[in-house]
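The chain that follows stands alone, in the form predicted alone, written as structure tokens.
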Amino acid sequence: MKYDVIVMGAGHNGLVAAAYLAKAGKRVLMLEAADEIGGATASVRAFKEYDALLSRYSYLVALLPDQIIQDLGLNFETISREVSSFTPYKKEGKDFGLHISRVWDKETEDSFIELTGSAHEGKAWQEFYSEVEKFAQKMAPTFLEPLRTRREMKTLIGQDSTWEYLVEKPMAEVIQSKFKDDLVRGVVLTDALIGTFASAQSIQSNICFLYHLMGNGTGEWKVPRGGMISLVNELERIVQSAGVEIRTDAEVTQVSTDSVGVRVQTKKGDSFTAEFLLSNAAPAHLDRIRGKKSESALSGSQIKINMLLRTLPRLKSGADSRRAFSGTFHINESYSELEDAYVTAAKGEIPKHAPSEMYCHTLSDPSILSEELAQQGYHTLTLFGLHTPAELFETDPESSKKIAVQRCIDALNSYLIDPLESVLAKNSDGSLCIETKSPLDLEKDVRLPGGNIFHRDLTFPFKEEGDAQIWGVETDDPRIFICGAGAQRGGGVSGIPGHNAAMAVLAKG
């Protein structure tokens, strides 16, 4: 049977792909590997004996365009955290906690008094995430629309000294010049290097920054209600109205073009054709399936736990836990320890004082949980270790896994009255409701070179002079194209690369 499109991959970047060209009046086919569709927007009962469907991969939304979910008809919502981060340290033998709300307030400019004795950190963080804000508004929404050249978004911008020290230079530069203190300095780097093995120094910690900070020109991360699994879902009421034909089991094991078209073939030996391809599987998965050498690419670089609890763990610092893991949660993630992580990882050994942070999904919206669990005081916990690249993990996985995850709750731990191992829940067989997922499992799980949650390494949103790409899509062969997050502008949970590879295709007739 002959398509318009086939789409390799029933991630969220693939649904919304092809959304756009089912409702554009296209012959849309989706091949799905996996038995469910979703990818690594999947919810799943990670603790079979409970209740709580958790986003096992990805949990928090930001890059998702307000477009995306106008053009569609998304019937999605996403829940504003009051507080934007809390990170707990240790001053003269007693516990405190550097409070930022997502709006600024006196709340948040006394704790950066109490933390620096002064107002200058808390104003030189006002300064600088209003050039961010101002920066972001100008270029989120170029995201949607055919790439610019790095002069044209600088142009565009007209914040040349902002471009120089987000773009130019790398991050070590801008964050040592505007902030004092080693904390502080700390959390605004911790967007920098969020699943990108990277130090301060390199200008791949910039590219991650900006995508964090981009998103609908806010950079705001948020809940999404019900779990990503409420996106998912979303996604394929509309995919399926709109007449896109969905098969799950259907791994494409081989691809080909000729100048009529393209052919695919999956491990079930059927075989189909279409005009054109749209792959939301990682570029160096899709170069194996064409027979082509991949480009080497950074490995993944993140350990993500998933956690249920009974009730929430008490603070050594007197913080209200309801408020303090209702946002991004930071652990050892002061400057120096993050560069000190990361010269320990690119030794080849696991470090011992292991950066996180983590947030509390059913504080902000619980409806992830049955009825009987959110009354019963239950809470999902969702961590996420930085500079824990692939590589530590290849020599014994198992073992390898159980340390890293031991020193991350240890690092919690020092900050908690009650250990994170009393308020786990428990399975029937005694065992804690704790899951590791390590960039092995992500590679294994879910098909990430290296566990690489950006597919391969991050690029900046523009390009460079004399590059003919246009959307960023773009492959060698003019009839395939890139849907998923290794795109240009791709990464995160966005549908970005999805829109602009129907628009690349559209564009063709």
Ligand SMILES: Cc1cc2nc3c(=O)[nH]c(=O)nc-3n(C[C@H](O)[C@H](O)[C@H](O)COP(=O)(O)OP(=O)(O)OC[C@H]3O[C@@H](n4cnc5c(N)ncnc54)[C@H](O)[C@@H]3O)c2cc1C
Given for the second form:
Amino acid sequence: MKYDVIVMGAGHNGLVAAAYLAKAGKRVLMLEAADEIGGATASVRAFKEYDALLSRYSYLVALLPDQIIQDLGLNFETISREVSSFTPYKKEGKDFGLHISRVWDKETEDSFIELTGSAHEGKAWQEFYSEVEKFAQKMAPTFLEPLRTRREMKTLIGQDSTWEYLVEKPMAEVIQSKFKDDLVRGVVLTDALIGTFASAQSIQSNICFLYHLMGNGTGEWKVPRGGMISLVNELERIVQSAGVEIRTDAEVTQVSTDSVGVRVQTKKGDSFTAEFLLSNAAPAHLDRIRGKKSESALSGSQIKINMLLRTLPRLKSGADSRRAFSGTFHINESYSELEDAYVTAAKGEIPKHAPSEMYCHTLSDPSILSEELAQQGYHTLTLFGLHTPAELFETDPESSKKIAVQRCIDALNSYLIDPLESVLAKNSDGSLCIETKSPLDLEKDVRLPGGNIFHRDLTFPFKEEGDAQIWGVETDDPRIFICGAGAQRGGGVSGIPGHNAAMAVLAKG
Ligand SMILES: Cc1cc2nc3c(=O)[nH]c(=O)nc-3n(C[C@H](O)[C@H](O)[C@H](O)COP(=O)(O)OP(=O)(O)OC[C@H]3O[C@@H](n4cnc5c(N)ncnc54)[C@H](O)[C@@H]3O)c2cc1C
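The structure above corresponds to the form predicted alone; please give the structure of the form predicted together with the ligand next.
What follows is the whole complex; the chain from before opens it.
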């Protein structure tokens, strides 16, 4: 056989797997269905008349272990944000904002007191997140090791009460017991919901929370310098120098295995054989190609809005826009608003008070703009709207998208002096520089099943007793492994399933 391993899909995880395998001496072929590699880690010139390279889908990085960057020799940098988050709110007819710095400081403390009238919530915040960070520091390194069982993981971490509230009981319980303020509760809850259609009452929200807080043991979400494309470019450089063959416009449509190896066929009719197949495609797509029935999974539940601005809008609260938008800017994300939005969406309606969060990449990293645009004060904004599951868009995709976008804009505008429409850049035909991706668009553009950004429901990063999985990448066929977000410990921009699938293959000799 010409190849040892075929990797189906060249998202960042497929590239990570290929890099580890090729560096270990394996002959690797990558088959990517799209014209470009990178999958959901793409950057594009979304508005053709402007030289601005936006991270079209994923936009911040926390989960990619430093170890992978070092092992592969990636020249990829992420930038810390001084402001962690800013949440505008109204009290007695006036506008304010809850400012939270990345490192606890006087401004943060005062901001909590301004919101709640006492130091209690600020103290509770520091205690809670220091427990979570201790937990993360023990759990994160295990992501690049064979799976532990639930019991082994609990013993390793050794924080039984934290384990109880982060793993065993729904997030609602710990949030309600530790925090009293609805807005503060909401800021905590958002990390349990991003990309996941769940209520705080569901254990699914705990899993999502763990993924969002575990990255590199700190859970810090950083800005990729140069945008997401810089990660893909670096991975491409590494795999090519290691001799990996990449074919684009090569959708795999058939896979079969026997005692000798695996054979794949592409839509164009080419066929290839190898000892092993790694699937970077979502498990549901792999099942379909293999003619198998898939487990049911949650669909995606977010809309992503990418924008180019002539200038940053001013805030009614008087806060400096350059600081407020550099962190995560929460809109309609109090605890009760999030829970109400979930209930409304679950009934099949687009939430009226659309919860979303937003950040400005160019405040941390102007390199994604041409010098000319940067000098003129242009900025990008990335909005991620929650609780908008794929089902809400099915009957009338375009009208539903318009409604969802308008609700997000209206919510944001209620905190702005300058309405968003007045600061958005315009194309020469007068249209505004704003693009929206619904879950249905994500299915069509990047093959995410139902628009699920994690390929399927996230699962805890440990296994139950009796589970035969070793790396969380194994399938029912010993020649086929999952190397993408759909593996256990998979979702997000992490490279972890790519690394783990490569380790599973290398263990076979
Ligand atoms: C809107 C949005 C925002 C997000 N924001 C963030 C964020 O800020 N931070 C973060 O960590 N994560 C974020 N995510 C999640 C993250 O982007 C994904 O979980 C991650 O990129 C998945 O990477 P992957 O390599 O496993 O798969 P993908 O990037 O999905 O790549 C899979 C590849 O396989 C190819 N493929 C599929 N089927 C076939 C086939 N039959 N033959 C050949 N090729 C095939 C696809 O074309 C694709 O290129 C976001 C995702 C979305 C959609």
